[in-house]
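The chain below stands alone and is given as structure tokens, in the form predicted on its own.
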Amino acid sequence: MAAHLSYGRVNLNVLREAVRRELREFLDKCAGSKAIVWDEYLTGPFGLIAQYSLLKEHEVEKMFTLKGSRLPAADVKNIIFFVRPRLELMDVIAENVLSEDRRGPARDFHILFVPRRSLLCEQRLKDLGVLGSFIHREEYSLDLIPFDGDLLSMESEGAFKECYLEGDQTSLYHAAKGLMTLQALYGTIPQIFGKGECARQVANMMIRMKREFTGSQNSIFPVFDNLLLLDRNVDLLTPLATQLTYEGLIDEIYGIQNSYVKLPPEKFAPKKQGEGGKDLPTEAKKLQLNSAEELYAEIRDKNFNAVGSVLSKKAKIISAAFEERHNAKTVGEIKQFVSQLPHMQAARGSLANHTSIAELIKDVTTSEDFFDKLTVEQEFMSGIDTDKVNNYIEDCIAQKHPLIKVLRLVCLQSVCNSGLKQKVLDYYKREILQTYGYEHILTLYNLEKAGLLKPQTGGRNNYPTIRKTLRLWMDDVNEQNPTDISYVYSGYAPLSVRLAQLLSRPGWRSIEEVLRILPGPHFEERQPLPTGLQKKRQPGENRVTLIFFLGGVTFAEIAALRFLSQLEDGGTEYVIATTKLMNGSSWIEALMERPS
């Protein structure tokens, strides 16, 4: 059992162990010894539902990475091929079997698409002659996987590009498959509420599933309350601004892929006694970030400039403990200290690593460069010179800077502006044309596809009344004791939470002139509950409300629906899910075109 997913109101151990079941019936089907051929983007999203123990009681002796040409040597009665439902991946997989030795002993292929299977993918292997050789051709619908208490993830790296750039609504599909294997054991959701065009979408292919399955009613009392649908592009402007919480800064700098991150290992080295600096390991600190562990449950919500003081009274508490040894006197003490030390031991290790991560995070936020480029997003925010060329930006792109950093300044700016003036986004464009390369041109177009990068059109700027009616920007934030969601952006309240707030309470009604303003319908079904499953709230008993972002959603809006989640008066518990966690700059880097 994954302990740190069973914390919250809604046990998500559930779900993790009807995937775990249904990954053991499929590698039952398959008798005797195997080997998995991997594709390498699942090995992370199944790292968090099966290790490798699972799979090695069901006789997996071998695991390889998918790569051309022949398969590498094992002594194995079945090959299961592992894999999205791509076709270039069909290419190499038929290459694979084509090379096999048929002088050696005959192995039985299997193939499992994860999530679905796909008839195009099928037919490319029958035109490359392979599509026989596969006994086992089935799907394994790992649509949603639980990464934490509060937390799901379908991980579909490409989802934003196809339902805004290229119209293609598979993600949409597997998402709304997620919420109905949801509804099946936590039992149906009785409103769904939703805003923006893909959201929409989702919501209609429930209703149609949910009335092809008219024979079977769902007898599970409801977890669930509420669904909110909300797509990513009714607020573009929240992953583009630098997150300012302590998981949303490690992610910026360093990058969270599932659930993991990779660290420069030299922080992290024994300091032993006069040896200097020789021999300091070279392979990146790798470390698991998840609510499992105390220290980081406590502290990865925070905005950054209240990790320290937290930091240094854990180092307090820690070493006092420590000291209690030299008080235990009777045999009975000192056998309570031992049965504590463990846990002490682990809370010390604990301790080590975020210290030595908010060292590495500070050096940057420390940095001229970074107070300067939060300077300029968070002026363009509150709405200050946001319609005409910034010195800031212009500088940047004399000095080169990363072109993704570049991209997301000017698309803050163009959202934060409803569109930049025409002379302005063409000077842009030409700058960065001209400095980074015409090859960009792609990325250029498809920036502006998306709307993250356009002309303004009717000469009308409605940022600053989103801003006002939806309280936006707020001066006085207090950082170190938070009253308000605005803390996590140190000013910016991030606008998707601000609609799961109001939606809350006082309700969408009060907003409507700003829900017509943004992208997208907005609307409200209900999905009747058979007698005997309608909830009667306890007095003080939270609503619990799934939030399911479209197009993905970053951890700084995660922190603050945690936040709201934990407020005394809230009402709300909060549960997300994702088609992808991600930061402005994995999702610009989503959305260019790579030169062929």
Contents of the next structure:
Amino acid sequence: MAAHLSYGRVNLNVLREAVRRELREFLDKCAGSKAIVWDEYLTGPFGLIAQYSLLKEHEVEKMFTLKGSRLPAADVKNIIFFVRPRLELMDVIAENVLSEDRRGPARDFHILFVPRRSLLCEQRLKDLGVLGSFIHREEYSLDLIPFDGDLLSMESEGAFKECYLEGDQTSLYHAAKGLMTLQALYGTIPQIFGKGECARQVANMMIRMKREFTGSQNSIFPVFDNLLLLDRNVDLLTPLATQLTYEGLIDEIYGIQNSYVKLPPEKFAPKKQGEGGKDLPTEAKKLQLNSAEELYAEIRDKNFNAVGSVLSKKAKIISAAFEERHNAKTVGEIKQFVSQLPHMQAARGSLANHTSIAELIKDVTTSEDFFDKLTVEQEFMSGIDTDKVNNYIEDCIAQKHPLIKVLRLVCLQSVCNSGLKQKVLDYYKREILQTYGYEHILTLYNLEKAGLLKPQTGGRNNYPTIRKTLRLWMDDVNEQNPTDISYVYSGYAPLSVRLAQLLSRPGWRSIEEVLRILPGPHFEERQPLPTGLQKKRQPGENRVTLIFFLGGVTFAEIAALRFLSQLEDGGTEYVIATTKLMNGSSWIEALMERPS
Amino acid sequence: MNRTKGDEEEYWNSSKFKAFTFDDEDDELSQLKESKRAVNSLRDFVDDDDDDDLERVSWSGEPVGSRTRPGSFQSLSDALSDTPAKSYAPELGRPKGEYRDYSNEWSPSDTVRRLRKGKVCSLERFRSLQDKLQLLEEAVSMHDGNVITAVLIFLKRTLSKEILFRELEVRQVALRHFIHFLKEIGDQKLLLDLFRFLDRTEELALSQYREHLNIQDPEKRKEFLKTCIGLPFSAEDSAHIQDHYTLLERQIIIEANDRHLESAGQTEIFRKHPRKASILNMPLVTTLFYSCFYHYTEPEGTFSSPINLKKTFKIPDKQYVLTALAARAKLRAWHDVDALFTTKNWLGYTKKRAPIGFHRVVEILHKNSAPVQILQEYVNLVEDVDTKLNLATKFKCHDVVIDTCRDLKDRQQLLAYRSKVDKGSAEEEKIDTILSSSQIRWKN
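The structure above corresponds to the form predicted on its own; please give the structure of the form predicted together with the partner chain next.
Let's see the whole complex now, leading with the same chain.
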């Protein structure tokens, strides 16, 4: 079903199976036929762990989207609401329950909170007079969802804002719980490293949870050697820059949601003879993107400039393979050829799709504006002209480019200058408010609070020190055959990944000075193992590090970590976990204020 | 359901555990406590038994939306009207025998632990301030936001505002959760009181200002914004808030006036270019564009005139010219465009000047599909020769390209350009004439 989850060093199918089992058990509790009413946000993440067939096996006959007024008719015994614990959803549920037709056959209501029951929500249901209508009220702790063989995400869109703006630790608690679940399945992680306030908190929670857990000894042989907890606010820079890997660009331009992407259909029109281009499909083309697709696994993490040559090479191989049919003379040879056909056709379909996607992306990356934007970003990151008003940003505002694009650039400039000069900041602020509306003063305040856009204090710019010590800017970058992680941004090496790299070799002691400049404490904890479980590493065997990004991670950072995992003499393989897969735009968007 | 498990729960919950006191760390019972903890937290991860069902009753508490019940936090007696007997009534067929659990002496620590597992616990028993604060501290030390919020709801209801604020001030984690919670339930009044108490003036101001987003009626929104002007913003932001108010005030006047003009059908501009949307709540620059589009020639004294907007909001020259240019170009009012860049010096000579640079002027004109003659005029004004040549080539201003090549004495480029113009066109002829001229000393 999800074989790609078991390709990596750590078999994440074990986790997927565990959460599937939990889901089945809940469904079986509600005996008889059922309908599920979905909080729409959840269908994406759920799709990664269970197909409709699983639900059907457990007597789920109908599925609806949660919306107001009366529930659609369904001849079932149970109605189950699958929801996030959010107050506004409780109001909708109450409306559904209250408008239930009393004359119809009685139906049992249940509610499944994902990932957690909420006393606040149950209180709201009680106030609305419907709490008693639910037979089962349970939680489904889907904390970490396996996305790929080396990737886990909580898909909690509000996590960054909660942690760094509101100071609400709820999502950190979930992160810690998710880590405890992982340890229950994959063994205790002997060493924990961390950098940042939130990292410290999560480590504390884990240690506490483990203490409460002492009744039973975890007897599983540890799969992970290390855990590295990283705060997003230790590296605010990386997500702001435009990702230049294939997958990163797909995400920047079209947005990848729960491993699916929706693309403009024109390029995917089936080429049939005699139809002369009429009846172009109007519905977006939806594709799933993960390592289950061989070709995608090969190109996803490459710099986009290196993708074209791979695609054309593949095209040659595939057409050569199809040509083989002319050489098949004997019945045996023909049989052999035919048996390979399905695989070849799948490869051809996959190639066609990615050629189309690459064309779509190329249209964007070759545009003048994309080039101008990239030039400005790279200037900022390499430390050029970060202390004055930038012409290109000014032009973007004057031409009313999307506000998020403008904010990303202004924030990038601010971060690369350890804050903007007051005069420069005031100028940008004024231009933005006058052009996009005064109400964005609220958004600007949020960005300031998150440290993304701020006045320079103490008149000191620390960025050059950080850049030089961590070698964040590499002039001689090889996009085709990379030798350094900086290829993912065509020159800029993501700070977060550099920290991980330096931790594994030669260790953080070498960069104490920079660690002190970056926000939050850095620390190391050990979780002692019973002697029987201590690992004896074979010579040449890589360590496995679980790296957890608290507040989100980008596809380019993931690509950089995969690059490190694959290095011959790297010594470390990474499994990546995060609160949310994100990019600069979705990040800024989550920080914007909207009417409530 | 697993019978043994149920019995075990019963055992832990009702008999031995009752005797346990919180401070007796060395007591043998503390070991029991440890292992009970272990058993319980184990259940968090591995136990999938459904005996939880039996435990589930309503969680007691009062309505959280104090918007509908202002001042619901006044007193304990108020809280007690929600009597335990009533709120502990089992809802889901819980065996009667379990009732007695709830009269038991759960310590704050155990109460929090139960809450954390989603079980029902009465908080009402905790009456002294000390108990309540201990409850809060236990919850905070668990880091579980859900439980912290539950305890905060209880404290909000049973403590006076002054005491609650005072205690939260010295407990930053709880305080932050409380602020988040108030935002979530929309208890704006208490939130503002809290910021005032904490002397967090900027947050107070922004939080109040934020409310305007939820006011739809323009008059009411305007009145609300007026009350925001005096709020303790930073000096810079204060000016923006004042501008926000003034802008909406203007927009309301302009909107009423223009809607009237448009429906009367007497004004040419509205007949030819019906308005696509109301101007209410649009940003300043959009409003300026609108005013340059519909009210360009009005005298400075009217609220809707562009010059009046420029002065009132201190719009910089650059911004003004850019916006006016876009508006007039859209109307193809080339004369206005021309006037925008014409300055007279004291001798009366006219000169062309563009604070935004003529390359930008050309781009904007092209975007508004200006005819080549017009474009050409402005391309010629671009100072940098390379930029000029690029723009001229891009926008097919043949004359400019040809003349520039001639001036640069660049024969090769001119030759190359010849292949780009139409065969037999006037441009081709012009190029040929120049190429055959003996007057020019070509550099290549």
